Each structure stands twice: as C-alpha cells, then as structure tokens.
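One chain comes next, on its own, written as structure tokens: the form predicted on its own.
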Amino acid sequence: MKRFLLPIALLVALNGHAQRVDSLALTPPMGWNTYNTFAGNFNEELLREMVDLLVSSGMKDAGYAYVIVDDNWTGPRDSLGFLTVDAKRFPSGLKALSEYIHAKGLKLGLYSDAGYKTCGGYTASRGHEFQDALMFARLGADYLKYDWCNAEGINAVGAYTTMRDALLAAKRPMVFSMCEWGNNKPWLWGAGIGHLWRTTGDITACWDCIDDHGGKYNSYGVMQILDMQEGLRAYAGPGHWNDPDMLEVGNGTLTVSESRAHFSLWCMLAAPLIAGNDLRTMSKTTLEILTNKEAVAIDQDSLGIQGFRQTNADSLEIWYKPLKGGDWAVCFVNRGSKAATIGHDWKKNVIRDDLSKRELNCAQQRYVLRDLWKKKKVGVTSDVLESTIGSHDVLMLRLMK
C-alpha cells in the first residue's frame, strides 16, 4: 500500500519543544514482541505462526499491526560492513519473513542497538549507523526499536539523531522507537528526533515488585512502572509518545484482574499497546483483553491527550483522559489487597485539565456511562455511582454526551 509521507526532517514547535512532522504514529503504535515470553529463542517458523495467529485471532483486526523481531537477530558483519541474518535462525532469510508479515496485511519491526553490541551481545550499529539504516530499508522494515545497551560515554541526544537521520537517508518510512529507558530524559528532547521514547527501565510480569538482576538493572512490576511516569503527560501527543514499555498482559504471575488492570492503564496512559505473550497458548481471557476494542480506543483517541491520576485514597485511585469529541474515559484503580466499595458523586468532582483545557463539570453536563469490560451502560452521572471494585482490578469508564 502506497504510503503519503510529510518531510520528516520538517520541525515545527509545540509546546516549546521540537517536534518531528510526520503521519507514521499519529496515534500509539500497537504490534507484537517477541522479547518477553521468547527472548532469544525464536526462529522464521515460530515468527511465521505468531504472524498468522495475530491475524486468526482478531488481534490484527484490533489494531496490532507490528510483528517486533526484537534482540538476537543479527549475525556478523561482511566484508563491506554490511549486517548480517543470523542464518540459523532465517535459514529463509529475513527478507523472506518480511514478505510473508507484508503479504498478511501488517508491518515488520527490527530492532538494534546504539552500542558496539546489543543487549544480548550481538552485533549493533555504532559507526554503522547509515550502513545498517539502509539494510533495515532494504529488509523492507516499517518501525525500528533502537536499544542503549553497551553505550557507555556516548551522548544519548546524539546517537538518536545520527539513527534518525540515517533512517532518513535510507528513504523508507520508519517509526523510530528509542529504547533508551528514561537514562537522560529524553521526553525533553525526543519529540524532534524519533516517534515513542522509553520512560523507564524493562517492565517485568507481576503486579507491584522491583525484580534486581544481580546488581545490573532492576525490572519493575506494573505499579511501579505506572508511578514513574507521573509528570510526563506534558510531552507526549500525536507523532511522539512516552513508552512505559511493552505489555506484559498475560504472563508471569499476572492474574486476569491485574492484566485487566495493566492494559487499561496503558490505555489510559494513551501508551504504545506492544503485546509480548505467547499467542500459540493464549487463554481466551487474555485474548479478550488485548482485543477490547472500547479500550483500545481510549488508547488510540485522535485527541491524542496521556491521561492523568486525579485521586489517590486508601489504595484507589482515580484516571483521566479528555476524549476528542467531548467524551471522558475514567478509571478507578483499586490497587489494594481487599475489594474497595466507591460511592462517587460526579456533580461534586469538577475535573479541570490544564493540558488539553479541558472541563469535566457533571453538574452542568449530564453523561451516560458506559462500562468498557461489562461492555454496556451502567448510569448517568446525575446519579452517584455506587460500586464494588476487586482487588487489583479497575473499573473503566467512558462518559458519553
């Protein structure tokens, strides 16, 4: 399919800070990685059968159009420089498989590294930067996950730039994600060089723990995760979003509320929506969350506005996110141990965002609420909304004129 593409070098100003021009990521990207449940254990027949499952189970209809081939991919260099495929793994070729995700209607993702060598010691793009950008093009890549491993002394502004100028060059249109988790802050400067920046260190699959990996780096459960990422919905918007990771709905010790949880917050957060479990041993369950189309509208809202946490009380909390058209989502998050009773008056809670000057005033505006799990209406909000929330669970909302 024909794509019609802005100058992307064209800046303009928002919000006082640079901005890349372009249509690749007007909303969050959404696709699949095979980083969290697979790692480095991967070849072209596992990829081909998460491709096809992405398209049998609803999940390409639902959004999810990037299949991410994430570390380990890469084999050495030839003797012009060039990457290599790791051949044992693409005995095919990648450029096959690449015709093969293209031909069932979605995008392929590639992934390197502004090192010498990747996360998992492979080979990486420092001072290859134009060379590897053109093989990406050529590999027929649509999005590109940039790693911040083995990266030590190098300016993080400027490594980005220099990828993002050899994809540039390389004249094939890219969303660039840079997964430099949150190092330098790049939601102060990212908005002019790539599409999605990481805000945070690797997300791990449980609800609220900090899981230390020998001293080196620490993965962060869900709710830590989440709390970082307080004051940074200033930066982000359509073309350039913070990334507070891939989704983790579905594995590890998750449960089905804490998955139900995790992915409605990321909608909430108008976060990338990147799956990372096995789609050959989904439960129904699992699957019927990641394909919530009501939710995942939240998440890919035109308006194109991070929602916010308003109220924080005895373990509940309370989400906002301004819809184009004059809608509302709320979520109320019950992060604590034992089921939480609510009682909210709505005409009692004026909800002023300074952001998108946006006002939530149901003393003066009647909405319909609808619940977005339950899939039906559930009041208005002239009435006070009584309900019962589980433990680690939500109730999600979007408020209707």
Second form
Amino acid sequence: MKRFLLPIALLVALNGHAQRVDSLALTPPMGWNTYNTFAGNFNEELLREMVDLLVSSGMKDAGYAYVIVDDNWTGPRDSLGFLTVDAKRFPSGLKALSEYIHAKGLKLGLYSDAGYKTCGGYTASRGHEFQDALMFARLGADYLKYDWCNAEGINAVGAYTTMRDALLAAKRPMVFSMCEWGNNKPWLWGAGIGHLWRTTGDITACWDCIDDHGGKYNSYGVMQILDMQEGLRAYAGPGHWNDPDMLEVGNGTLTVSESRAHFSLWCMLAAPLIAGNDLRTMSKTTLEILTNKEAVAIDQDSLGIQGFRQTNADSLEIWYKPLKGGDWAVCFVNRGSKAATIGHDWKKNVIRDDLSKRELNCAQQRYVLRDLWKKKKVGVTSDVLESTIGSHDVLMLRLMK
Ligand code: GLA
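Target state, the form predicted in complex with alpha-D-galactopyranose; input state, the form predicted on its own:
Entire complex below, previous chain first.
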C-alpha cells in the first residue's frame, strides 16, 4: 500500500471539483512585497536591505515570511525559451538574492502574469507556463503571484489551472497567489487551484477614495475594498483565502488611526498580510501596527474563519470573528468623521454565525475583554462597555473565555 501514500501536494476529487490539498497556507500568508511602494524602482541592493530590515525590525519574528518580488523582474526569453532575469536590477542574479533570503530564514516570492506581458510590459508566462514554473523552482521560489494583465479573453479557470499544474510538475512547493482582481469570481472556483485569490482591483493608500488613473483603471481605498468583501466569507478557509490586496499600512495619506483600522480589519477578514511599505523609513508606530502580535494572532487563528460585519449604524460597524477554543475577536470601527462614544451591552443581543455554527451569547457566558491595541484587560462582558472611538479608528478586542 505504501506506494499509494499521499504526496505533499495532490489533487483529489471533492464535491466534484479538483482540490489542491497541501499545508502551504493553512493560515493566511504573511510577507512583504515590492509593489505598493516601489513599483518598478527596485534592484538587488534595495531588496537585500529590505530583507535585513525584515529581520532586524522584528517583522520576521512577527510572522512576515515571504519577500515577494512583484512585477518588473523578468528579462527577455533566452534562445531555448527560458525566462531570464533583468540583469540591470539583478547584476548578481536572482538566485543570489534567493540564497540570501533563504539564509536569513525567509522565503522568496516571485511574480508573473497569465498573458504574454506583465502589467508593466515585461515578459510573462503565456505559452511557457511549464517552462517558467521550472525556472521559478530553479530560482528557489516559495510563492508565485500570478497576475491577469493582457489576458486577452483567455479563460481564467483554464489559465490558473495550467499554472497550478505547472507548479505541481516543477515539484517545488509554492504558494499560488491568483491575482485576477475578482473579475471571474475566483472565490467560486479558486479553492482547488490557488491558495489565495484577489477579490478586487488594486488597493491605494487612502481611507475612502477611488483613483481612476485618468480613466484607465480604478484603484480603491481601504473602505472601498472592505465593502467589496461582502458575501465572500464562506469561500475562505485554511489553504484557500480571499485576498483583499496588500497592506498600505504606513503609506500614502493614511493616518496612524487609519493604518491601525486597516490592519485590524484585514486581521478580522483573515486576509493575507503582505506589507508594502518602505522598511527603511517606517515610523515606530507603523512598525508597532504591523508587528502587533495579538492582532496578527486574530488573522492567523487556526480555525481560519473570515470575520463578518454585524451592524452598520451611525457610521459605527461591529465586526466579529470566531476563534479557536471559543474566544472571539470583536472590532468596533468608527467610519464617521467625529469620535463616537459607545455604551455596548454585550448581553442584549446573541450573535449567531451560521457559517461556523458559533454563537456569542454573553448572557450565558462571561468573557474577559482584552484591548489588542492598548494590550491590556479592559473589562468583562457582564458589564456595559463604555468607550470613545476616534474618527477612522477601531476598538479591537479579544473576548477570552
Ligand atoms: C497589477 C496587480 C498589482 C501589481 C501590479 C504590477 O495591477 O494587481 O498587485 O502586481 O499589477 O504591475
């Protein structure tokens, strides 16, 4: 029977769908990616600096494991059709950076695209999927982000399935991040194919705005992206995550409270936590937000249940996320322009989550409240919670049994 033992990654028929079964992303992937701050302005020197800073800042210890080189790293194909690496950016070769990353205990993420060209106009994988997957494996990649620019009407399920099969054939375990912007509802079919799928177009570093890039395409602020997650939670779980795009914590026009709220909400959503800020200039506050281990623990909770919004009144939202062992995360979000004073009676309403079959009934069960940003106990659910929440800020609590 031994020869029938399960390989690391295999496909089984589950509910009629091919399903990828592996343990590469049992919790949402965490890392750092070049794109949000640097777009095409990076080279090997800058990346080595980022790697060093990921370690020395404590981000690695907080869980940020993948260093993801986004668009703009590929050169032309060689005479045999293999991808080359942009020699100007990587005079020592990408393999050298890969070794540097691995020697620091981190992992390498690479980027490609399902079209002939990436969004930035660089060589992409269409027609060379198996050859490129081999190259990613040779370069020591542990993660592939696969974009959707210049896809020219090709079938999304087919394109992402082809690259999944190519990655499996290359025999190096790689997290597969499907960056298809939600165009073809990847939450409906992605679980068998990738470990995470983008649910929206690109994020931009503002609280509540849309940037239309002169009519070419839209990028969305944090609140816009948040609202686009409605109805998707049932599709996420260990090994297959909704991806509301990378973090803008510490970037653009986001204030400290907005960055904190953005981070808290991504944790409530069980979103991949891929930082995208300049680690050389990051403020102490930005670092404190990104490395708040108690907030990260909400994101990384092993049950892998995406949180949900329960009320939406007077610009105040309450988000709930059931956690392993009977705890809950609860996040009050003030989307309004003025501070909000709350008097929250935990015993008044029973919160039922049909998806996880969990119930928060504070009339029957008393929980201790831990404020995850003040990092202290702030009461119990048998008392009414009195608090003032600043504009565009959150009160994020762990309810502990
Ligand atoms: C698309 C993706 C982004 C980024 C850029 C790179 O817009 O959605 O996340 O990868 O391409 O050009």
